[in-house]
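In structure tokens, one chain follows: the form predicted on its own.
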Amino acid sequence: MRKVTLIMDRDYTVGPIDPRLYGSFIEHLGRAVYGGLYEPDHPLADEEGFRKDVLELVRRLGVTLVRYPGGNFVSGFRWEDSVGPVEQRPKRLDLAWFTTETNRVGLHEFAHWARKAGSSVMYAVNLGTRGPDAARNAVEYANHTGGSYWSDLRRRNGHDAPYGVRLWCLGNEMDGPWQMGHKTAEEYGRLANETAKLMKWTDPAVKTILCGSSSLNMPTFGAWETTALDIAWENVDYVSMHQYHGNSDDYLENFLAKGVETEAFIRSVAAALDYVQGKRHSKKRVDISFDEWNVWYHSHGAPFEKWSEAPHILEDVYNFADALVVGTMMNAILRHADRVKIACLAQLVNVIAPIMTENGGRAWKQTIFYPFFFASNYGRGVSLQVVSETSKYDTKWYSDVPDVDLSAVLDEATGRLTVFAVNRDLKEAIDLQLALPGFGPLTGAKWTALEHSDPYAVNTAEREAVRPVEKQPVSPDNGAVAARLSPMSWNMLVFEKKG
């Protein structure tokens, strides 16, 4: 039996894990909005027409914030068309989804619902077809108190105390040639700096993020980052970081192993903000907010027709092994807990999410939504540096990948420890051995996996083949730990302080 040995001391920490790692993204693309967060005239519609089914599983996902309403539409969005009467709203064609964007749900409606679910919203602005003006007026629209006019046409509209939003993000993806005003990274970054100062003159309690590159594999990368972030530098808060993994050859070895390309990407953009730094010879630090991340790859090139009202598009269907790759990404953003201080799990309802819904009929869980809601239940308090020792493998991309993917967690409040393990092996078990010193007395209480002989197994509405069980606890003994872990499976260890 191979085994793989962890040790952790509760003095070698990483960073304290901000909450709002366990964030999400809403855009207005496809049945994300429409038939997800808002149905009116479905049987579980609150008096604001949202579903309180879909509420309450994003309760319990604990999510801490939600970026929105875009993603690729922001780029073509007048925030404007979003407020006031809604029989009075717009309805415009939407060039990023080729879709008729309705504006029955706007900045007021959105707000009230992520009051609803415990979340905060993080803003997203238009700087492809739109600029500074439009942006500092939604600043002064959503957080001046009054005595102005986009503050008191607000106040008009329905909500007299300024919704204090903090977070935003300065447009979306710049360096793609698919964005409607697709910019180079010196016409982005003095836009985006231009756009900040303004907004920040509004409003000097509000943090800004700067577009990073769109993926690790775009030309752009690294280049664009350094660029664009020198020009915005003294205006701008965070960088964002964009990542989707796929399966396009259904090899599952090199699938499975795609939570080292995360952990890779962190790493790079880490070193980029860190060499502006230098150059500039600042003392601020620039952050990371890795705001769009999951697996998608199921519904690339899916039909529909162009400009229909809030179609199925983007709907993955996620399977088994496709939780086990989030829950590696999740693992290396709670590794990378010191530089990563935003992330947004994308998205959030029927398009490449954790919650499905049917129109009028019922809501459900989908493989990816455990390591999320584990993680975001139990992954709060400081993360932990982890020494390990594992046997690894190499793939056709991936060299040196760990058979055992690991994180690990303390609350300092309560003592808890958790651990986070993943078990990449497709046939044989691994014993997890764990090294605890200096955690004082421990008692195991929780050990839940995600287990399945299946890598292509789903969730339906119908029934849930792929849920966590729960498995006898572990305990340790004079500071150690064993726990076999099963091939191809997502593990949560939980231990306890005693006394």
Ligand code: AHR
Given for the second form:
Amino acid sequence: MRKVTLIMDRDYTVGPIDPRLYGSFIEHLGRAVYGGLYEPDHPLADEEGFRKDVLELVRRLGVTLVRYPGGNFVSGFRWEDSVGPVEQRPKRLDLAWFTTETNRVGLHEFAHWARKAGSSVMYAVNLGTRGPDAARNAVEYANHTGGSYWSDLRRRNGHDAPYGVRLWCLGNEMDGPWQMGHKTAEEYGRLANETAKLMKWTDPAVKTILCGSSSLNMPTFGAWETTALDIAWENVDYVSMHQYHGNSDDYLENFLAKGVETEAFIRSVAAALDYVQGKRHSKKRVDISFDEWNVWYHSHGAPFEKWSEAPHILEDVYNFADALVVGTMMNAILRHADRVKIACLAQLVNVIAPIMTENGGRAWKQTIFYPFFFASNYGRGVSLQVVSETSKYDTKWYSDVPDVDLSAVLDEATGRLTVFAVNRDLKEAIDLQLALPGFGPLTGAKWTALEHSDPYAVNTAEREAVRPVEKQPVSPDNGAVAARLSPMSWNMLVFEKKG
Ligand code: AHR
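Next up, the form predicted together with the ligand in place of the form predicted on its own?
After this comes the whole thing, all chains and molecules, with the earlier chain placed first.
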């Protein structure tokens, strides 16, 4: 039997896990909002038109913050269209997705929904077709107490208290030619800097997120980060990363290895941050906001009616293999909890999402729901350095891919240790052994796994083919095997302090 040995010491930590690593994303795109979180005619709609079944699933996921309202959509968005009496809000053509936006849900409605979901709002401003003036007005509208034009308008629109939105994205994917108002790094750096400056003058409590590269594969990657960061350094708090893994050839060993690119991407952005900080002789810290991450490939090219309202677009139906890749991406984020402080699984409902709905009907959990759900519910505390001895494999794109991908979290208050492990091997089980100097005796308290013989198995409204199974936990004493990880499996092992 092959084995992997995981060596950890409770004093060798990566850093605290920011609860905002369990964020997500809602864009005005397809049925994310209309038919997803909002559907006033649905039998389960609450008094504000929000679907209670969706809210319940979001709460269970433990989503701590939600990025909103885009995405590509935000680069043509006028936030003022989305406030005030609903019947007076304009319908607009959205040039990001070639659909029609009704603005029935806007800033107020979304903030109310987020509160019900137990999440905070991370709001993106338009730096594609707009600029500093619209952005600083949005901050004034959302966050100023009153006694000014925009804050008083908020109060007249029914919300006396400021919303207190803290996190603000300075546009979206401005490095991409597909973006409305695409810019060079120099143009964007200047615009972002001036915009962030006015936003912080309006409300010094706001934190701003500079757009990094929209993927590791962008030709401008690296130069984009260092150029824009160097210009805007003093006025930004985070730089973003976006990454979606596709599966172009159904070559499973290669697909399951894709988490290594997540790791490489995080390391490179951290290096760019260190470089700019050093170049500027700065003591200021800028962290990473990994504010779009997921698997995305099933829905590419799916037809829909141009300029329609809330069509079925980007509705990926995820399979079991996708859930394993999501598990490895989550592991990579946890292993870098010292640099990544915000992360948003993109997206949340219907659009490349862990939650799917039928208009007027059921809501259900996609396969990718589970790795996020367990990380979010159990992965709180400090991330531990994981040193592992594991066999490796090569694919046509990657070399030295660990057969078992790992992360570990310690809850220092209770001494509870949680290990997340993905066995990428398609055919063989691998034994997990733990070497834990300095932990004292531990009891195996829980072992939850996602296993399936068919990597292409999917969940539907009728049948949850991929769901967690509870296995018999074992204490990891004396180098004993803590778990036999099934081929192609995601696992969570929870150990409690003995006695
Ligand atoms: O999440 C879907 C899209 O992916 C977003 O609108 C954009 O930011 C990214 O390219």
